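Take a look at this one chain, the form predicted on its own, written out in structure tokens.
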Amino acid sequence: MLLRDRVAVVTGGGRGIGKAIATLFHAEGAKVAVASRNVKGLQTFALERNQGGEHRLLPLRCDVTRADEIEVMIGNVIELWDRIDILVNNAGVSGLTPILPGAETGPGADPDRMWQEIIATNLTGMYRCTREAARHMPGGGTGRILNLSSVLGKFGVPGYAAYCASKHGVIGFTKALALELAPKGVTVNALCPGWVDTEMAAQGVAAGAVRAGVSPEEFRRRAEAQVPLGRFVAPEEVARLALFLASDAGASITGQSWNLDGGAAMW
């Protein structure tokens, strides 16, 4: 029970990496507020985790592109549990945002709207959630902020300028915030997954397959071939690193960006 009685907030926690982190934190004794736009999925998740014991998993609707919803979400957590020990900024979106007109976006696509949505979710939403949560983090060395970046926060992919820019921004934000919050004893780190077996990855594989003119199965095979370990990462593997950094074992680690990509980016 590495997180017994600590209060954690996980954004984008209704599926994929966020759900895996929320599940593991809950299993390790934390009180977990899980925020997502998918309220129905959250309620089902909460019922599953809260059966037969303490009700330590709280489902909360929150669209991180809405400042008012962030304030209400954090306020609900404080009203119930009085503090926040751990914030996991996991909410994120991806999509094509090519710069050149007519490039591979398909009929009716709006790269400008997509750019705004990606930056608003991945970067501005993270900033606003952190600003609201950090003021409720106690001193004493238990405060943790974990920001989900990506290996695309360390290199570029053509056509994904907005996503790469946002994830590079997450790493820069992490480094600056680690220095700002160090006097308070709060650590701030970024997790940089590569391909992870999630719904978002499946959408990325499908889009990549269309662009490459191959089947999704062939595109995934090619993607795995570029990973030294030869496979996608499981969401639970990302959750285990998040647990380490959120626990007492990670108390001296701050301002770092951790790759979980099977060796695809070794820096």
Ligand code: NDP
Contents of the next structure:
Amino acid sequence: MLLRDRVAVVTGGGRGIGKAIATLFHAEGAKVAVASRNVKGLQTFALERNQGGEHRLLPLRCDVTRADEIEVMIGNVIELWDRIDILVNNAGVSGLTPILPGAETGPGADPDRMWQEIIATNLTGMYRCTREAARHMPGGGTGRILNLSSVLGKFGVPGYAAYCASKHGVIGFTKALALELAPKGVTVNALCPGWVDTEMAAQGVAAGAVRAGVSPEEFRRRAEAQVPLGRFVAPEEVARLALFLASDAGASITGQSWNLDGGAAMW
Ligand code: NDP
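Compare with the form predicted on its own: the form predicted in complex with this ligand:
Once more the chain from above appears, this time first in line as the rest of the complex follows.
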């Protein structure tokens, strides 16, 4: 029970990496609010976790591109639990945003709209969730902010300028915030996964396969071959790193960006 009675908020906690983090934090004794747009999915998840016991998993609707919804979501957490120890800024979107006219992005694709959505979700949403939550973090050394960046916050990939810009931005945001919140005893770290087996990765594989003119299976085989450890990461592996950073073990670690990518990036 490494997080007994800590209060955590996980944005985008209904599937993929966010769900794995929320599940592990909950199992380690935390009260966990999960917040995303698809509230039905969150409610199903909460029903599973809350069976037969205390109601420590709270599903909340929140589109992180909407300042008003963030305010209401954080307000609900405070009304119920009175504090926030851990914020996991996990909500994120990806997609192609090629710069050159005519580059293939699929039928009906609009790179400009995609750019706005990616920056609004991955960067501005993170900033606003942090601004609303940080003021409710108590002193005493339990305050933690975990920001989902990516190995695409460390290097570029052609066609993914908006996503790479947002994830590089997350690392800069993390460093500045770590210094700003250090006097309050709150730590701030970024997680930089490589390919993680989730819906987002499946979409990335499908899009990559179309661009490369190969099957999704072949594209995935090539992607795995570029990872020194030769495989995609499981969401549960990201959750275990998040738990380490959120627990007392992580108390002196701040301003860092942690690669979790089978050795794809070494800086
Ligand atoms: P998924 O696409 O599986 O899940 C994304 C989550 O974000 C969903 O829960 C979704 O919920 C939520 N979300 C998206 N937009 C919004 C929004 N506007 N407001 C609130 N919630 C939103 O992705 P992953 O689990 O793979 O990714 C999680 C994080 O990890 C992201 O930040 C991603 O960039 C990062 N990452 C992922 C990698 C991968 O290979 N999978 C690699 C490196 C980083 P809903 O639709 O209900 O709103």
